[in-house]
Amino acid sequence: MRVGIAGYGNLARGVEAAVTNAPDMELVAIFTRRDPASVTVATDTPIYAWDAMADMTDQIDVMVLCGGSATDLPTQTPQVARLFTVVDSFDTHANIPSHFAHVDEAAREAGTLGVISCGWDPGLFSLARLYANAALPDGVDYTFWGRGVSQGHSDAIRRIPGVADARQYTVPVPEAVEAARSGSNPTLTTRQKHTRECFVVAEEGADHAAIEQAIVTMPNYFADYDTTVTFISQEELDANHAGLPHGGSVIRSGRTGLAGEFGDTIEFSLQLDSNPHFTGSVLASVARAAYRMRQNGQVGAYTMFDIPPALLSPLSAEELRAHLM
């Protein structure tokens, strides 16, 4: 199957490295709203401008989609379903019933098809949620994330006047996990399942007092958990925080049995070196689902829901029984 990328930033090396490794996959195209000619890739890809990718429908079977959630994919991933079958990692979660309508629409109009909101969660959280959910319906769901860079908290520390470069930490409350794990079904705030660490390098002369406040105090990001805040410099910063690491874990505790009297839980849990490259890995397996899905026939907008397992696997079903049944 022949896979194009649109946009190419960490997640899109990610996807170049994962397609490029694939024994059923060739990378044929790299497509950026920058200058092609300034963008540098990882492979011998051909990078091409954006536009360019109206022009080879009859080349690429499935275009993943490397771009932003916020203002990104809600544009793209509509726009170039009118193209190409195509994937993406949409992740803002409350917004993702509209994001499918949208793809759904084009994806019907074009006969193309797309899924979205795939990579580990939403994706194979989501799944392990579903699972959970299914096996133990008198149950209680909990999610926790990291300790891991989270990029987009990160970007908002950037964006506040005087901040020259930050990462941000999501940290599970272990006390919460062990909560969790025990069976007892707590009730845990937003604040008792997480804190956030931060580290800033501040601009020279800046207010160090100002930044914290505005971080502390930043809704949706940080005012509802317990944040520190530590300044360092750019060099300990490129030394000890370059990375982007990530991953948590999904536990659901449950009861079984005609009264109850079972105690059951199940966790899914992931540790990432790269978070990016890790996402990328899980697209393009997608990738090949949604390849086998349109050569069935299939049109319109899916999720990982909506996925047989044996079609993200490239192993036969032969194969699948025999070794990972």
Second form
There are 2 protein chains.
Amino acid sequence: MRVGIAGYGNLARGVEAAVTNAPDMELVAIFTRRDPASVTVATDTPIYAWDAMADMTDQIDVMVLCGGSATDLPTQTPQVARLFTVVDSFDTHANIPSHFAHVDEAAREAGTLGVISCGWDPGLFSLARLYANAALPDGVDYTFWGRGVSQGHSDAIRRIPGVADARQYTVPVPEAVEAARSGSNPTLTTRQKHTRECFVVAEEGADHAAIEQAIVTMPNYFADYDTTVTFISQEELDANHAGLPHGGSVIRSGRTGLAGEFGDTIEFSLQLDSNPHFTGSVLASVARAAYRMRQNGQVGAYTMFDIPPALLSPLSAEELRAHLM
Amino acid sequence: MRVGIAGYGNLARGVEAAVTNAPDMELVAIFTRRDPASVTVATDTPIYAWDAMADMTDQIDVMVLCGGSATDLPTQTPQVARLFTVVDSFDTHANIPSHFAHVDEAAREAGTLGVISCGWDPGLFSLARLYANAALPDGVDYTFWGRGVSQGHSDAIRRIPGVADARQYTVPVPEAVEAARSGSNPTLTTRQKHTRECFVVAEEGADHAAIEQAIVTMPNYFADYDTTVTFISQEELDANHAGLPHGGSVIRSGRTGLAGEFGDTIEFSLQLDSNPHFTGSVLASVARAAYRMRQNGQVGAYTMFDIPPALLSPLSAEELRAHLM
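Form predicted together with a further copy of the same chain, following the form predicted alone:
Full assembly next; the chain just shown is listed first.
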């Protein structure tokens, strides 16, 4: 299975590592919209200018798109799906239906296949919600994120005047997680579910109080949360907050029995040292499934909801039944 | 979707409740090997003698087999698969490959479809192992069961002379669960992972010390575990130990990154008031998928590893993408 990577940032480094370590995959090319000579990749994979991919359709079985959901993937995934079977991690939940439609149209016209919105949320968390809803139709879903770095919230802080650098952690409230697990089906507000911890490096002479006020009152990002702001040095940020850990839990509690006489709780949780490396590892497994589905004659757009789980694994169906069932 | 149930015990009552509460399913018949007049079912579903099913192939789309794995399902599932698309909960892990082969042969010859080994272990726990292995190929799996009632271990105690009744709980050792979650990839012995709690009703005049000794030294069942035995009255057993709660956790910890520089932990856990009702609810969702796969032209044997998750849900693909992704 010959894999390509389109776009080279944090997520791409995760895909690069996962594909390189997979015994059944070969990473044959990385494509960038920057000058390829200016990009250093972690392995000895050749790097090409973006437009070179159009001449390499016979050398790559699956292209993994590693751009951002805001502006890259909405155009890139349909475009690249006209050349290759593709996998992406499009994560703007509200726009998944329209993105799906665009990729479906492109892939059907080209006779390729695209799996969109892969990773852990959307991705493994979506699957946890689906399986839990199927097994426990009468119930309530909860999703908690963290403790982990939100890159979007970190970026929002960095845009405040006087801020040199920042790192924002999303933190689930332990009492809310316990309440969700309890089976009492509590109604939890945004503020009750998560807190936000901000570590901020201020520019020399900046007004700390004004920065803190700008953060905690920021609509959508922070105003609806209990937010703490801690000013630290750039050295401390680099030393203690360089990683991109993340994780979270999907919890569904519900009832079984003719009259709902029994209570059940289902929980799926992740603790990740590196969000982009784990997401990249999931994308690599989906690339395997996408290749097999295309080999099997399927075309058009899919999500992880449509993938028979066995196709994600390098093991045969017999090995899976014997060892993992 | 017209569903039948073959065999009527605890698990069947769970399937009966789940199918009755599913808006897209109709429970049309229950079959028993006993005298149908001697069996009272929880709903107004008609009950028939086992052999009557052969004349009802045009009235039932999927038959859910609710017999036991030791002696019932190995013969029943292939036999019934010659008449109907079937779903079972065969859970003797070591014999899954041969059971699969027998059901596959019968279903292919008859042009039907069979999904075997559904429920939570095997079933949702198997899926958790598969997804976690695909996402995190470099790692270690742990499965913990409980706190919950093991019916096999309870039965083993009841066979000891002087025992009137018994209930056995399998209990995961909290320190072992924490060690598995820690990412340190510990090697855990059978004794380190679970303890066994036995509540025993002794017959009048029975030798308690001899019963306790017979339990804690019983090979396979108890000898390899730290086992506690508590003698209680039948009234106390009936009042406090009548339920069939169960649950457990599948934990995989592993590494991502080119050189395994990042650690991750994936966990899937269940807490169930009623093991048979939850298992029955999973079987009902698999019956839905089996029906759709058969409608789609598929025949032969499958497991939950082969089912695109979307097929388990009553929601359309569009609804799933919009609401659960």
